[in-house]
Structures are given as structure tokens and as C-alpha cells.
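Read the single chain below, which is given as C-alpha cells and is the form predicted on its own.
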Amino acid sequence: MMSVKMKKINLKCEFTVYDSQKALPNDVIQLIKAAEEAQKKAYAPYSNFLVGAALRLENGEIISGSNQENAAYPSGLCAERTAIFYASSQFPNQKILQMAVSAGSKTKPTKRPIPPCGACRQALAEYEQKQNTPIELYFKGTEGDIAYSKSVENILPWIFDKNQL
């Protein structure tokens, strides 16, 4: 009879959730009010979910990007990745330092914070294995706490790379 090795793998991610703006430094409302701003010029007529996402890269340049639904669902792209395609194509050599993101609903509050799903956390690793400097992440709803991630990692445990390929 063969004898079969078992292990269990803790995985833990860590978050700090604030309960107001006021507790966060300048330039992080500053990127918060952004991702607003971009959240305000989203594309959602099917899903009435509204996204917006503000990077700050590291010569200070703030890029956002907002979500663009289709009829052909597949074929929209989250703010998230809208903003961090950008910030690569018009800024190759420049590293991404932080992330707001600011979601929810047009038709009632959204009180939690929403993050990245799960495809713009795959992309945003990738930028944050490429550069090799954690991308800090804020996060929102429309009222209500704030989360913050120390790294994109954090959110996304045992990240699929390029060192699998």
C-alpha cells in the first residue's frame, strides 16, 4: 500500500479598513478622488455597476481609467485594468506605487468595499511582479470603509506567474 504525504498551507492576507477619508494621508485622498471622479465617467448601461480606478506611478503622474461595458459582455474591460494597460503603454518604465478603486451600484448604496475581481487581480500582479515593488491598493464602495492592501500579493495569495510557464 502506498503511503500518502498530506500538509494543510495556511494562507493569510492582511487589510487595514479605515472608517473615514479623514484618517488617510493627502495624497491618498487625492487618488481616492480621482477614482471617483473616473468612477463618474463609467460605461455600465447593463450591470448599473459603476467602477473607478487611480494609479500613482513613481514620477507622480496620476492615470485613471473607468469600467467600459459591451452588449458582447466579454468584450468590456474593468477600470482597473483600463487604467494600468494605459499607465504601461504611455509610461513603459514607470512603476505603479498605489491603486484607488471606487465601486457600486447606480441604484442603491454599496457600503462595503469592493475590490479588484479576480482578472484585474491576476493583471495587477503581474505589473507588481514585473516592476518587483509592492502596488499599494485602496478600496470603496459608494459610502463607508476603506480598505487598504499593502501589495497586490496580499490579495491574491499563491499568485499564478510567469515562473509557471
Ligand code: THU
Given for the second form:
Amino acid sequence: MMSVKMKKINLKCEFTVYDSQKALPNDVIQLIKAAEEAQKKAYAPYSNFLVGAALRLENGEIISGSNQENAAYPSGLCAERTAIFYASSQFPNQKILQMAVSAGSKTKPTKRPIPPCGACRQALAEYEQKQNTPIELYFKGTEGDIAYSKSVENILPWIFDKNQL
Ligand code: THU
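Switch over from the form predicted on its own to the form predicted together with the ligand, please.
So here's everything in the complex, that chain up top.
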């Protein structure tokens, strides 16, 4: 009789939730403010869901971006990718230390931290692997808790990456 081997693999995703910004270091509070400012510049007439992302580079520069929608819906881009593509275009050799994201609906309160979509996780992971150091992530809604992840890898386990090509 043929024997079949089977194993179960468990991957862990762990993050921290803060109920106030007060517990966070000043540089993170500053980065969250930059994300909130970017959020105000979102172009989201179709979803009315405004997202701002801010990245801190190793050289101290803060790069921000917001979601940019389009009448041909899939042509638009999320805030996280707008920001990280710009950062990599302008500062290809600067490591990204942290990213803060602020997101919320124009039409109803968004009281939970908003994690990035799958496509953004994939794009962020590419740069994290390229620089070989973690990008710390902070997410918030328009009010309420702030979620922290120590890396992109943490929120995208079992990733497809260049090693699979
Ligand atoms: N969006 C982001 O910018 N980031 C995310 O992580 C989730 C979704 C944008 C895309 C679209 O413009 C709107 O939010 C609604 O999906």
C-alpha cells in the first residue's frame, strides 16, 4: 500500500493594538500626522474612502501618498503603493524604516485600523526583501485603535517572491 505523508503548517501573524497614540514614540506620532495630511489629499470620488500613507526613510525624509482613483476603476492606485513607488523612484537606495496609514470613509465613521489590501502587501514585501530589513507598519482609521506590525512579512506569510521565479 502506498503511504501518503501529510503535514500541517501553521504560520503566525501577530500585531499590537494601541487604544491611544500616547503610547507611541514621537517619531511615529509625527509619521501618523503625515499620513493624516496625505489622506486629506486623496482623490477618491468613486469610493469616498480616503487613504493616506507616509513612509520614513533612513535619511530622515518622509514620503507620503494617497489613493488615486479613476473612472476606469482598476486604473486607480492605493495610497500605500502610490507612496512606496514614489519613495523607491526618488530614493532607490534609501531603506524604508516605517510606514503609517490613515484611512476612512467620507460617509461613515471608520473606527478600526485599516490594513492594506493584498496587492499592497505584495508590493511592500518586495521592498522589504530588497532592503533586507523590516518595515514597521502602523494602521489607523479616522478614529480609534492603532495597529502595529513589526514587518510586512508578518502580515503576508507564505509569500510569492523572487525566490520562486
Ligand atoms: N485603498 C487604499 O488606498 N489602500 C488600502 O489599503 C485599501 C484600499 C483605496 C483603494 C480605493 O481607492 C479605495 O481605497 C477603496 O477601495
